[in-house]
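What follows is one chain in structure tokens, specifically the form predicted alone.
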Amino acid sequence: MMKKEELKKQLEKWVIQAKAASIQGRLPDYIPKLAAANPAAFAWQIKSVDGESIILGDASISFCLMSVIKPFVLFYLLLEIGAEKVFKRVGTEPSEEAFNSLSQLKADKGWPRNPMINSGALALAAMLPGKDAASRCENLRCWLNLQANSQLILDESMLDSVRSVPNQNNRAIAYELQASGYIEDAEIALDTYNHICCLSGKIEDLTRLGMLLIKYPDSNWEDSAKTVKTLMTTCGLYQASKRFAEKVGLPTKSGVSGAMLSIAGERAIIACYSPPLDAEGNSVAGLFLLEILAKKWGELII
């Protein structure tokens, strides 16, 4: 077993390599505020189930969760309304197309394949309680902060940035879902989706959210947590999910902000923030570090 300081020194070496690899990535250009992010910004945390933690990089950086919120929307709805109702509106099958594929949705006759891609997340957003997008987002935010002891906030400036360049592809997906009967109001669903993706926190908030999936206060949460982790494994990294599952095997969800969250069995949570993305929309540094950890995990008992 490595001592914590020895482990930290080893992790620091890997972080240097990960940052060098991230130069190959790019920032998303379709949301102005994300395109203006500092590509060198970096935060990484490993937190064990017994509370031991190592943070590298800048723990004070705030960032939007973007698609990393999707597993927690699913978790919330599974607990609040049950799996039967949830999976009448969204499937559990991986998609070989991009996370925002309209052609995949049309090929599936309007059926959203899984909750980790945009069509599925829009279908879930339509199921959140509340009269409008703001109240739905606030209900989710308050529930997550209460359960995880996190301090998520809505990044209003990011929401303004998202709205400044309307995503016509997401709008088309929402209207396709409405036409197929899986959502009732495309505009409210789309606005809700935009709101929840702009929930923001620090690296500690992200690990606290992840801990909900392995250290739950109620045994009734176990089945829902297992469902979420399974879908993170099979669908959480878009087209890269199958390849990553075979190579690494950790339930993982990424977001186009550069946020990434992984679940290491029942032992620990791994969270990363590094904005440069690969061609499939996943954090280059985040994936790099996870692949190293998967190979060396036997030593990493903190």
Ligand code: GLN
Given for the second form:
Amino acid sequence: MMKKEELKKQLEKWVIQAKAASIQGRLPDYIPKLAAANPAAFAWQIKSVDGESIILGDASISFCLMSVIKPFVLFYLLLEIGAEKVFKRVGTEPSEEAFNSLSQLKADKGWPRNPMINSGALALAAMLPGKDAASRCENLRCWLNLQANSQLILDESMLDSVRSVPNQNNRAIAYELQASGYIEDAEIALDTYNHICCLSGKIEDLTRLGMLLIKYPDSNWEDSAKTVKTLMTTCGLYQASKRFAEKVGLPTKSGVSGAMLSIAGERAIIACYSPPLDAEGNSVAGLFLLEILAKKWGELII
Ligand code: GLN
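Here we have the form predicted alone; I need the corresponding form predicted together with the named molecule.
Let us now look at the entire complex, which starts with that chain.
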């Protein structure tokens, strides 16, 4: 087993390689504030279940979770209203298409394939309790912060930025779901979804959220946590999920902000923030680091 300092030196070498690889990545252009992100911004944390932690990069940067919120919306709803009701509104099948695919939803006759893509997350956003989008987001935010001891906040300026260029594709998905009867009100679902994607925090907040899936405050949470982790494995990286599951095999969820969260068995959480994305919308550096960690994991245990 490596000593912590030795391990940190090894990880630092990989970070240099990951940053070099990330130069190939692109920032998303459809949300102005994400397009203006600093491509060199970087934070990476590995935190073990017993509290050992290594952070590389800038622990003070705040970033939006974007789609990394999706597993936690699912987790919240599984715990609050139960699997039976949840899986009447969303499926559990992976999709080979992009995270925001309207054609996939149409091919499936309006049935959202899984909660890790936009259609499924919109269907789940529609089930969150609260009178409007802001209060639904606030309920979820408070619940997560309470359970995970995190300090997520709603990034209002990101929300303004999301709204400044109306996402017609997401709107069309929401209306398709309304037409197929899986949501009641497309506009509230869309607004809720936009709010929750703009929840933001620091790298420590992300690892704390991840920890909820392995170190639950209540043993009754286990089945729901397992369901969430399974769906992260099969669907968390969209069309790259299968390829990645074969190579790395850790439940992982990415977001277009460049955030990425992985669950290393029952032992550790790995969280990364690096904005440049590959063509499928996953952080280049985040994937790079996970692949290399998975290969060398045996030698590294902290
Ligand atoms: N809000 C983003 C969108 O709908 C989230 C998607 C993502 O992170 N993959 O485009």
